[in-house]
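In the block that follows, a single chain appears as structure tokens, in the form predicted on its own.
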Amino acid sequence: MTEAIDLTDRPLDLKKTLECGQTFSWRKIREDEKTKYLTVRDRGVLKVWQEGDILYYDNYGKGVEPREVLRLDDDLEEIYGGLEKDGFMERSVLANHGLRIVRDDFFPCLVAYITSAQMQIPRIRRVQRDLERKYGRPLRFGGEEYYEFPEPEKLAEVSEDELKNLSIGYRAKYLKKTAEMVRDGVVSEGELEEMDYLEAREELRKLSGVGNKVADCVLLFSFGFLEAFPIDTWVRKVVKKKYPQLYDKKYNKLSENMREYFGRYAGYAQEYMFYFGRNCEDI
């Protein structure tokens, strides 16, 4: 049965949130003449769509809580108050009002960012769907078949050559090794949740193919470390142009400078910079 959430006091731009490039665990579908978004996790399927100030959703299976995975309890007005320190960020917030950081499951998020190097967003999404269909556990609801993202134990059994056949290329060796390490408890999701931000970032860097940027993406988009500030080419370009006094070639120093400037919501600043930088010619 379709349920609804009143968004009057919790602004949301569902399209920008799920299409801005932060998440690869959702896919866009067309159903009942509506554009909807679908995610499969926790032995269930969640479909969401927005009409004005109402978020509608259908839950199948055990149930996925939209308030949690879309971070609807984040107080955006408070966050904006901490971010709007300059004209550029004021424009970014105005242009992308309602864009929220998501909370994806750990392992799918980790895999997506390990395989994302030198890939365009559509290709990353395609790789995620291929991994699901080939190695994920199937679910059936309403006559439709869906696939969960494979567990690390499953991907650890897959050969590097098989992974390469999914257009993962040289990243296959990193993916396989990381799946083995997560399976073997070298890095534990539960332990990461108990660490502070810098400690968790160093812990994630133990994994194959995980550097500072991938670690920051996972900490921001899966664990909710909202101070994390991932730096890619787009963000570096924006910072260099708009915040030259904070710019540094070294990742750690630049990340530290931006965290000090924007504070505990630096991750939101980063996502607004990323989206604005990619979609607006005049930054």
Given for the second form:
Amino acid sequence: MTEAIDLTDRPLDLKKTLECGQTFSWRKIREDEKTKYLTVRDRGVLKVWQEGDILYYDNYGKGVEPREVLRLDDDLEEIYGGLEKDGFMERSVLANHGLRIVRDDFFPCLVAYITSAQMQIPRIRRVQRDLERKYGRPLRFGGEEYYEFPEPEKLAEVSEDELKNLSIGYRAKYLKKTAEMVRDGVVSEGELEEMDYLEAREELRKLSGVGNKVADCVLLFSFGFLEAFPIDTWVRKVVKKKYPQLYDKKYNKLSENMREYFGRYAGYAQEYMFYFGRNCEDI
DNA sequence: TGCCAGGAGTTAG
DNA sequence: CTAACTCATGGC
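I've shown you the form predicted on its own. Could you give me the structure of the form predicted together with the DNA?
Every component of the complex follows; first up is the chain already shown.
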């Protein structure tokens, strides 16, 4: 049965939130002449679509909470208040009002960003879908078959050669090794949740194929460390152009500068900066 | 054909 | 601790 959430006091731009390139856990589908988005996790399927100030959703199986995975409880007005310290960020926020950080599951998020190195967004999406179909547990609802993202235990057993067949190239060995390490508890989700931001980032970097950038993405989009400020080539370009006084070629120094400038919601600043810099304004 | 993509690991300075 | 080189593959 379809349920609805009133968005009048919690603005959301569903399309931008799910298509801006932060998450690879959602699929866009067409159904009943509408554009909907679908995610499979935790033994359940969630479909969402937006019409004006209403978010509709269908849950299949064990419920997946839109409020949780779309972070609808983040107080955007408060966050914007903290971010709008200059004209560029004001324009970015204005142009993309309702763009939210998502909350994805740890392992799929980790895998997506490990494979993302030197890849383009559509290709990352394809790899995630291939991993789901090939190794994920199937779920069946209403005559439709869905696939969960595979557990670390499962991916750890797949050979490097077989992973390479997904055309992920040299990233295959990182993926396998990281799956093994997560399976073996070398890095544990539960322990990461107890750590503060910098501690958790160092911990994640133990994993193969995980440097500062990938770690920051996982911390922001999965663990909800809103101060994390992932720096990819796009964001680096934007900072260099728009915030030359904060720019530094060293990742650690640059991200520290941005956290100091934007404060505890620096991750939101990064999200708006990324999207705006890429799509809306010549830089 | 050739160039490069939302980076990380390794090695040498 | 930095810089430079390498790492496969697909897409344009």
